[in-house]
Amino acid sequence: MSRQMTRRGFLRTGAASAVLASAGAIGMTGCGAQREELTGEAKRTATLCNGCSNECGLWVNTVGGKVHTLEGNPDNPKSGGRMCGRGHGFAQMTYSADRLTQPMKRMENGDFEPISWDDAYKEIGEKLTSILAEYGPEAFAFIRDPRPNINFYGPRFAAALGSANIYTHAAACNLSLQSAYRHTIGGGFSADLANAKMVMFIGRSYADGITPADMKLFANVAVEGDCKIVIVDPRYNNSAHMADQWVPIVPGTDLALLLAMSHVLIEEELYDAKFVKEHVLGFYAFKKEVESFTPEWASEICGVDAEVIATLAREMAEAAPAAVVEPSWRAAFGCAHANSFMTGRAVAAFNALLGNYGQEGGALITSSPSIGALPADKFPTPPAAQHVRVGNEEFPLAVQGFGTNLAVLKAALDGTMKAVFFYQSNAAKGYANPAVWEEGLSKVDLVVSIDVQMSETAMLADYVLPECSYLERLEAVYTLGGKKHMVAIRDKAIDVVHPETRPADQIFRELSAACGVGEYFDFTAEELVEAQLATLGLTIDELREKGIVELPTSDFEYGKVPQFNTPSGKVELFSVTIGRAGLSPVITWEDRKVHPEEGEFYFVGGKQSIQSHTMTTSIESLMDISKTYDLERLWMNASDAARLGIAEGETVEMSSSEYTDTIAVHVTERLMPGVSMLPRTTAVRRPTFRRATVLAYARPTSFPSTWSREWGRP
């Protein structure tokens, strides 16, 4: 098989069945209580899935109270009018079995045993209370998995404790290269894939981590445009059939192939020197940074052939502006590596050659929809926090939107974080180094979970207290940003069905009062969502029709370089803050942390398109797909599998530092040589979850021989 696969003779049906991963309007057969026949009257709500972070709009049909079929939204830009698999699947949490439905405590033995909600709250009302009055607010951490509800009640509520230890799931993400393009560019990036002339997509495959709008624009371009695609992974992924050039490479290595396709440029001066000159900060420091990054240095690095690296500079340059290299997402370089945060700045310095960023066809920077000051007398601004967020002064260059939640595990560990409060995110097991987590929060006096199922980290909690699902609840407003700026809503589809499970705004509207600071929380749902609306002029009712409605803010104008949100407002290639970390502030090379030794292989995960990590292992139908195509196989390069003398389908033991299983094999010519792949979603031994696999979730890194993974234990 080549190593720089060509686009196949049958792209056409390739893209077809891709499309068909992204249908419209889907029956819920099958979803255990729908299965009988409903009746009664028919209604229509708009929401927002909750599959993964992409939140596509939804309209959902109900019969009866019950739901009967799911729709994408056709002016939702997310969804296009489709869903995927995954968030048809998603959908049944409503109904599953494997739903928490009370409020739980943890008893002494471990064990776990119902609790009445006032009991709950009044429990760790008192021990919250007591840890702030011993150890001060900065001894708290809020981690959210981040969505437009809990952004707005998770930060109120640590701030009206008085902490600033807010966080997300990035630093498990894509908190490396979010923050890369912070301190480079300002602030992320998107590709203009409807109008580019040649795209680079390094480790991301959107026909994998599905967005129904963008697969459908993918297919499109990929059938009928005159885009040329590039796919650059150690796997052959499941957007490769419908590229023109798959371009294998030794995982972590991306900033190789980046830094030398910049020496082409501008050694062969084909970069866009009237942009450099104007928008570009630290451009000779780069110049001769990369003199010695040369196709050749890169290719012993990489394992790309030189020429491919020169010619793919090439191409680029003469598509340019109408070419970019897509800002990608978690995959390759989101924060995997050691030089995760490197990587990320070497694509937006590409970029900046190519002299895509505003141009059509290249890199986008968007603006996106602010909601206004709300009422100040019905809902009041907790007071700023008078302590640092932990992580701050040791992580200074993560997105502070962000946070780095590290930071918590190494405060954790050494005994100075004492209470812990997670949404809907499960560090224990969905982040790296899953059992430094388990210790971690193992030596926090209060642990609570907020979440819709009984997740690692739930069960590592004193308290769990059950939301109910998000076809249950009205939520907080979610503005989208982009070329146009737009509103949606997240509707209550139907009643709960749990009568012990709540919305996360009546849990702390009632935890916040058992804390001392209800005043903060004092308005339903409905009122939150009618005040934000208010200020963008628009009523609930009016969004409660369309689901989606444009709002007339966008400044965005192609042709137009954008505002580069740095100190310089220009992009930079050579950083004063960078420099003051720490780092380089010039964009060069850094080595992975990690590689095999004799008899070892790379480990890289893989994305699935009906699967979003730990979250939808509870789903019967969504791992019954998984199960009877065999999706948690290990993948394996058929001339490694050759050598060693394993068969398609055999099974063997993999082991790493952290933990040793056993797995089937998958034997594949879809990935290079010395690279094993698991799909990351293989997960879990969950006592409390009927549908799961046994397999324990991406932890395994080695079969017979052993070989590594980088899990760098802070």
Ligand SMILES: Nc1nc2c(c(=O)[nH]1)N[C@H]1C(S)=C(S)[C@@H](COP(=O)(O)OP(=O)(O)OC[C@H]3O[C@@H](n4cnc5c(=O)[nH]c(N)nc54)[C@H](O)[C@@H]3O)O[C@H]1N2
Contents of the next structure:
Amino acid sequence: MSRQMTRRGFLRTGAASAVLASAGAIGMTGCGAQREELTGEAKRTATLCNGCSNECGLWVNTVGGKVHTLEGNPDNPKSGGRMCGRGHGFAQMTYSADRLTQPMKRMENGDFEPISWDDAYKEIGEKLTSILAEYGPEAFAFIRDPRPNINFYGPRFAAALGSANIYTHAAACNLSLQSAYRHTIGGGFSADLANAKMVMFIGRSYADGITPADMKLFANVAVEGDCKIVIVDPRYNNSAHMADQWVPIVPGTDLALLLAMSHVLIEEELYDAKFVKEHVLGFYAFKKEVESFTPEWASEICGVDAEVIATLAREMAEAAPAAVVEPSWRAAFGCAHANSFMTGRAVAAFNALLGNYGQEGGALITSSPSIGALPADKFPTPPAAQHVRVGNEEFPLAVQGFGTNLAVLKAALDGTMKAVFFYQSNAAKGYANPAVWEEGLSKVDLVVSIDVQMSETAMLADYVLPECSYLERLEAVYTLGGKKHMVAIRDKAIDVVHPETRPADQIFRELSAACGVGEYFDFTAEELVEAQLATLGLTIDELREKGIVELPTSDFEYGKVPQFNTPSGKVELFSVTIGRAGLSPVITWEDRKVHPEEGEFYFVGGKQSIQSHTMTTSIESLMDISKTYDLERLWMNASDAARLGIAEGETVEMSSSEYTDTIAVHVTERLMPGVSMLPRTTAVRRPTFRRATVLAYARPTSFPSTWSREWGRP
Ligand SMILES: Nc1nc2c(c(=O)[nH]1)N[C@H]1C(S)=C(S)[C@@H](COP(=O)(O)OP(=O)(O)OC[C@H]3O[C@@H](n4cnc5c(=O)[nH]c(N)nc54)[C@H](O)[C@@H]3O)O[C@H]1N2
Ligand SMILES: Nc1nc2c(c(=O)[nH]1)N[C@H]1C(S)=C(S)[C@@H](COP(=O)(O)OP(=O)(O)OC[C@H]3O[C@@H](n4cnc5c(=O)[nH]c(N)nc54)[C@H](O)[C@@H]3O)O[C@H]1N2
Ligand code: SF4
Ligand SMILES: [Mo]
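Beyond the form predicted alone, can we have the form predicted in complex with the named molecule?
Now the full complex is given, and it begins with the chain already shown.
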């Protein structure tokens, strides 16, 4: 106990300074080479960060029409008055020399040349309409990062052209996990960390894959609270510092742990029998299935001691219903492994055995507000597409709202996908198998990328359309679900820095007209926001003043078992739908697809707290932090390093079935032996960007005004 007190005492200072580092505002236009005194009128505009999918609420302070500082909006539950370093850093994109400043067209020789907006629209419109006429609307696909503005414009654009092929990046993020929750409990859930007595995080690190409000809550609970926090991760991640227990696990075997913990609850009758009787379908089939999944069995597979597994299960049962396995996000079972879908089902099942759904400190299933129908004369709805979305037959269990972009890649490779548009997506570098995306896109007749910088996907496009940065545009309204229902605004804080960049609403208005379907986009962003808000009884001025407004529509109540949106209305441990799709109808064991052979390592990734995917790699200040703190090394356990005679900082060659490269090693005790870990973004080597780091090869010393396709390749 005294050790625990000391640890918590120590953490108090540690966590406090970590939070402080992300609090408040930092100067922005002062970053980088040109420090500039700002003069003129001071203004404050409500907006939402675009540095990652958390969309934190911000106040942007401008002076004389230039961005001065950013601050987290305290009323926004996602930022809780804070921003993370990435948010401050990514805002610098607005003034970055790496910005796209005009539309670009790829020429026959592969180089890019500027083209006027009018010519770009005309050429894209002609090519696209002739593709649709020849091959039908199923030969066109649209891939986007799913955020409210493009969730409005993207599907509308595809539908106006008659295509059902609309996808998100989820097949590179959390599609397996979300699909598992969809078919087991009807949708996603959140962990009520603030009120829990015990929480298990499986491959989820709030201190690495950051969202500021969650990070603050985590630090508070860890330091002040009496909640037991368990981190299950092959590495001692940055959240583990604040946790009570680190459980190292063989990557991709979390399912064995969950099944064995379920075995213990059932075998020792520690589960919530009342909840199971009333709200669970397929309990007896599951019980029979897990009979042989003892802690000893799991231990052999996942490397966690049998006694530790049994104890964790008993402790969770003891703390239930204020105990929960957190839903996790990407790395562990978002999409990484052949058994990710099954692992997600097992998480949902274990929580059901705890009877924690809807309970204080348990697993919360909440609703989201919805915007009402818009006036049909001004905002006509395009007719429904007359074909089945490409991929739906092959991947029938994928969450409908996401779809699977892998189906687009497959159709591109087999030559049936003729036109692909990307919005705020860097599939060719950021999803998986960049070489395969490059091959696939090279077979597509028309590739269009809408981005703010010349991404690797843009490098493979025929046309690149430069959007203005998020600080320079007004967008469709953002609704936030959860215990409270809210609505937030991303507003225009400054005029465009580069006159030839345009916001998405304008791009779709003009592009749709060039494609002959302009009648579906005949409104401005302001008109759209006003119409959307009118359905909620709000005005744009109200929202502009506060940045975020609470709606009275949430009916969340602790202690109320939620409605499970499954065919049976129950938690489905046995699913007819899943069985029909050719997978095991009952939750059971499945192995990960590959295991290392002699001399090989397991390989995992984890976010760098200061980087977002590929998109921050051209932000100088963020890259400086990564470099200064050597965050871009390949982690290796000290015993492995000693065996191989590798010293800290030494450069090694790493090789997989897909890729070979050299990298410096970080020798550490914070990783299980036999596992290697590469922080995300390290893998992004970009000769195209002058500020990109970790470049092993020569790169242009000055930023070129035209881009050569060759530079896109290492
Ligand atoms: N800094 C930063 N924060 C972000 C983002 C970002 O780009 N940068 N992006 C946002 C987005 S889009 C997402 S999806 C989330 C992702 O959030 P997370 O999924 O939490 O992100 P990661 O850091 O990739 O993974 C968390 C941990 O999983 C561990 N892990 C890897 N494989 C396994 C496994 O098989 N089993 C177990 N138990 N653990 C494993 C890793 O070691 C790592 O410590 O982050 C969000 N926040
Ligand atoms: N190895 C590895 N791969 C991963 C992950 C990992 O942890 N490791 N994480 C995965 C996860 S969780 C996710 S969510 C995906 C993310 O994958 P993506 O959604 O593709 O994210 P990024 O790679 O950051 O690319 C986003 C693109 O959007 C552009 N952009 C930024 N702001 C704007 C804007 O205002 N307008 C427009 N039009 N474009 C803009 C950026 O310049 C960038 O080119 O990556 C996945 N891939
Ligand atoms: S977590 Fe950071 S990068 Fe993501 S939206 Fe919030 S402030 Fe921006
Ligand atoms: Mo993600």
